[in-house]
Every structure is written in C-alpha cells, then in structure tokens.
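For reference, the chain that follows is the form predicted alone, supplied as structure tokens.
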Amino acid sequence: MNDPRAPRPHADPGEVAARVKATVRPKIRAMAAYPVAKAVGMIKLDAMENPYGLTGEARAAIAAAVANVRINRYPDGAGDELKAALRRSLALPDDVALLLGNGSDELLTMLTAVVAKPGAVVLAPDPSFVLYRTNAELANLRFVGVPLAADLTLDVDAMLTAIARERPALVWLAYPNNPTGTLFAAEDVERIIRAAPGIVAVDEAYYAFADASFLPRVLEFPNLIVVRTVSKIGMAGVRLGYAAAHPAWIAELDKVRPPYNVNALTQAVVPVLLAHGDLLAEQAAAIRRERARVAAALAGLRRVAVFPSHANFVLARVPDADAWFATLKDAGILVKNVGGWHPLLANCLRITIGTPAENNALLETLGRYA
C-alpha cells in the first residue's frame, strides 16, 4: 500500500510553462494581479477602510445574530431581509429594484457581463478605479479612458465627444472619484448620463463622505445604474456591494449573479449595523473632520500639493513619490504610491485618513521629511 505521505514527483516546471502559454489568453498572461500589500504591524493608509471600531453593544449585537445563523445550509439566494434592511436604512422607495454582489467589485464584474458583445465598448474617465478597465479587458471589450483635465477635475465637453464618437454600451461614472478624490458637478454627470446610449453607473464608493448622490433620483433616468459598497462606511471585511435601478436593469443583472453570492454570515452582521446607522454616520463625520484637518497640513508642507476630495482619502503631489513612499513605509505607515499609474498622477500619493493618532505618525514623518 503506498504511504499517503511519501513525496510525490513533480512535473516538469518547463512542460507546466508551456501549457499555461498554450492555453491561457495572452491578455491575461501580460496583465499583473490586483496588489493587496501585507501591513501587519503597520498604520495601515492604503485602503480606503473605516479607521474606527465598534461599540461594545454593536459587537454584542453582531455576535447574538451570528450565532443564531446555519452555516450548514445555504444562505437566501435573493438576500430578501438585506434587502429590506438596506432599503430602511436608505428610505429607498418599492419601485427600486435591489440587486446584492460579493462587495462592489462583484457588481462591476455583473455589469461589464451583461454588455459583453461583439464590438461593444466600455468607457470612462482616467485615471479612475482600475477594475473598470480590467473588468472590460477580461471581458474582452474595448476600454476607452477619456482623460481628466490637468487639475484631476472631469473633461465633460471630451466625455461628451467619446460617448459620441464611441456609442458604449456601458459608461462608468465613480462619484466621487478614486484615486482622485474629486467630486463632478452633478450637472456635468446628467449630461452624460442624457448623452449615453447604454448604461451609466454611478459609483458612489464614497457617498458617505460626500453629501451627494444620484441614488434619490436613479427611477430619474432610463439607463443609470448606481453601485455602492457598504465596505468605506465600517463594514469592509463582511463585502457586500449593492446596485439599485429601475426593476428592468435588474432582471437582466440578476441573471449572471452567482447563486448564493452573500454568505450567510453578511446576511446576518449587515442589518445588526445598519441598525446603527447612527455610530457609523458620527464615524464618517470623524473622517471628514480629519480629511480637512490633514489635507491642510499637508497642502502646508514645502513642495506638496494637495487636490480637493470628496472621500475618506486625499491626493497629494510630492517632490519624489517613490522616496516619500518609502520613508513612510520605513516609519510603519502605509499609504498608496499611485504615481506610476497614469501621467496626469506623477509622483501623487493616495492617503487614507486615518484616526487623530494615525494622522498624526502620518504627519510628523512627513514634516520631518519634508
């Protein structure tokens, strides 16, 4: 009898090579993974994440729902009652149609799926989130980033011509933008979402931070779509996304969301903090307390230029991204070095606001540095 246990012959790594070459799509074989850095034992201001914990009673309140949940069977398919837990919380009316995903990026997988045919195009401004033009290339669509004006702000009148030029089926619109931070006019967005043939969805990662929405108006419109995550609100570890549109848009979503896609325990932890709404909305007026507080002090420091936001995060332009990244790193601070993923963010950091003390390490490296 062979022992279980005894080691194995490998194959041939140049044989294992050579069928990944033969079989995996070249796009795919040229792309690199989304990077998560590790940041154990780290201030961590890379994320977007909700610095802050919670009560003592909402974690009480979190544990009584989660020990009464059956892992053993599946969860509800539809996630009905966290539909209508999201839907108190929102005062969302009946004819809006609720649709959940597996965190946000699940949703943005959903909507390039249900545009994917021949010749179709996926447009939005750029820089923007990357898993807009990652999700169309998967897709094998043709992504067109239309350029922002030099001072990150929207170049409506050049969306308005691409979305001429190119027809897309789909328009990704995020509101306020990441990693930009910066908040369109909402004028601006209704031209486009008038002038767009296919789908625009809105992308309101953020909304908590930016007093302004379209979620109110989304029975406005025939094609907008808005997409939201509860994970910069304080909920980032439970991934749950959800999109809300006219009932129409979401039958068709529906029908290429996998089976059983919220687990169980998300089911249960969601509505027990939503039920708290008002801890979180004291946690996002923190945020934006600091956001103020530190993109002065930044905007303060020789050479460094600090770009409005409207989200838990600031960009700033530095002298040499690459060094002041690392100074920070070695200092046990985290934040985003985003400066080689497009021109127009040469040498620019993308910074979580995090609590007083964290803003503070963050602040008192750089002045130092500085």
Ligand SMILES: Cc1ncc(COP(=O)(O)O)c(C=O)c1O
Given for the second form:
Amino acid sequence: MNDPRAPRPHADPGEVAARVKATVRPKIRAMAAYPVAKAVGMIKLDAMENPYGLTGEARAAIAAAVANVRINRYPDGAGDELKAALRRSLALPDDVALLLGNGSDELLTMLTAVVAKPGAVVLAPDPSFVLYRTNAELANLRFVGVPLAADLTLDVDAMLTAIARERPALVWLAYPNNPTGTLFAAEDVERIIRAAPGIVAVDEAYYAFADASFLPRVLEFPNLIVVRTVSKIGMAGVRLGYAAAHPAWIAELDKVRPPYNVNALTQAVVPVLLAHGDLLAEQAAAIRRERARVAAALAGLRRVAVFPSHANFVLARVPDADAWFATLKDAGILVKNVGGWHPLLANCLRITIGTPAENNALLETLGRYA
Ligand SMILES: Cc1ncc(COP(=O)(O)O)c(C=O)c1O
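Given the form predicted alone, state the structure of the form predicted in complex with the ligand.
Below: every chain and molecule of the assembly, starting with the one above.
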C-alpha cells in the first residue's frame, strides 16, 4: 500500500491542462521562461561570464571555507559577515546601507515589488536588460521603454520628457547598458536622477569593465539606489548581488526580501574570493584588453559595425545575424543573437569576451566567413 514504487493512477493530462488554464494568470501563460541555451562542450561567449578559472590557491581557500559551513543550520539571514567583507573590498562608508540578493536578479524583483502600487510606472531606456520589463509586467505595473538613439546612446531628452509625463515610481539605468555595452554620460544620468520623482536604480552589473560608477555618490541624491552583482567579475555560480543606498531605502527593500535568501555556501565563499581582489582585478583587466582586441578585429571585418563597449562583451552589427550565429554555433561557439529583441538591435550579435584562445577561435571562424 505504501510502497513508493508501486504504480499510482495519474491525473488525466487534459484535466491538468484545463486546471492550469483556469488558474494561472493569462499573462504568465503567454510568457516564455527565461531562455538559457545549452552550452555543453561549446566555447561559451553568450552570458557575460568571466572566462578565467581560479588559481589552485584560491580553490584551496574556498574548499577550506566550505568545509567549515554548518549546512544543517539556516544561513545568517542578514548576511552580516558577507556585508562586512563587501564593505572592506569596496571601501564603503558605514552610512551606506547594503542589501544582499540571490543574484542581482532577485534585487531587481525586490525593487519592483516595493513600488508596485496600482497604476505605478517602471521606466527604462530600451533596449536594456530584459528583466526590468518582465518584472514590471509580473507585478502588474506599466513598463515604459524609452528608445535609445540610433547609435544606441541615451536619448536623454526623450528620457526627461517621458519622466515628466509618466512620473515613474522606478527608473532603471544599466550603467554600462546590456545588451549594448554603452556607458551613458554621467551628466545625463545625474539629470535623470534629479528629474525622477521616484527611485532611480543604477544597475552596475558591469562596473568592473568601466571607469565610472555612481556608488561613491549614492548618498548624494535622495532617490538613488546602486545595484551590483559579483556575477561578471568571476562569481556567476554563487548567485550574489547587492544594493547600496541610504538606510531608509534599504529598510523598505529588506521587508520584501525572502528570509535566508543568500545561502550559507555563498556567504562563506564570496569573502574568500573578495580577499583575492588582485586576482579578480587582473582578470577584469585582461578582459578589457581582450575587449579592445576583439572589437578592433571585428570592426576590421567587411560589413561589420561594432558599438563602443564598456562591459565584458561587444555588440556587433553583422550582415545577417541568424546566419552568423548559426555559423558560429556550427563551429562550437555560442554567442547571443539579439537581432530579434528590438528594432534598434537588428542583425546584432552580443559577444562575451572570452580567454585569448576562445576569442581567437571566434575571430578565425568569422574571418573565414565574413
Ligand atoms: C544589467 C544587468 N543587471 C543584472 C543582471 C543579473 O545578474 P545576476 O542575477 O547574475 O546578478 C544582468 C545579467 O546579465 C545584467 O546584464
């Protein structure tokens, strides 16, 4: 009777489908799950990861830290030791409050949740990171995308006009922007922060590859929240993001944070990696050098245009993004075909910077094909 392997009757699939249809929000049923391409055995240049592994010494330090984690216990809900390690590594003053997220993805969701009043608007340049829009729609908020200029720079006048018209509760500025790699002018960002009635979240996922940041200025404005992630500097697997802001903002965000959202292994590992800051900085510098080399080589190909990038990827417009993507895939190289995401991205590929050998494989394949 209680044999778990004994065959049990299954609910009728038609009835399951009918219940799903009757119960799940139509908006969700019409959506697609966030696509993650399978990349086993491929050169992976599609997800803005750091391509470099860790040295043996760093690995051993991580192993030792993990060995001591008491995984029978819930993690520290506030993540105080991890916050202290972040503060040390960022030289962050005590009066700036921090909030940790399970990846910055989770912080994006929390920021959207705290402003989700009926009728509230979320606004961002378009194209930008897709989750700004998805999160707004999931929270039943209206998303207003303000098109970038044709050269993918910020149309600050259009942004200011839209802000005056829409009075958004939340404005997202990816700084540098994904998927374009562009870095908006600091004066423009400042004008937007001053004009916006609600939160301006400056998302600095790619800060390590740019020479600009609003983190040192986070307390200068009453409505600025800086969001970052450790994903792009070499720790995508641990899933950690942080938001820095005036304590009054962080106190509200903390109310929508799931308890224990940052697991004990992440809390143990990240401080060890942050203590290897020189290694991470060297890797970021190598990625920037390779970015310059890859961008120049791509720009030298016939009929290819490369947009200036301040991130760990480059956006290139090619004659036929579908065909170029397929050619690379056949050669075992996975990039992101963003050509269908937005009219301004027509025929664009987003190419994450890999190791020199990976980048050579990319450039050789495209050099033969172009
Ligand atoms: C602009 C931007 N913000 C946030 C994220 C999310 O990063 P994570 O959830 O890995 O911290 C990404 C990921 O690509 C991104 O491009």
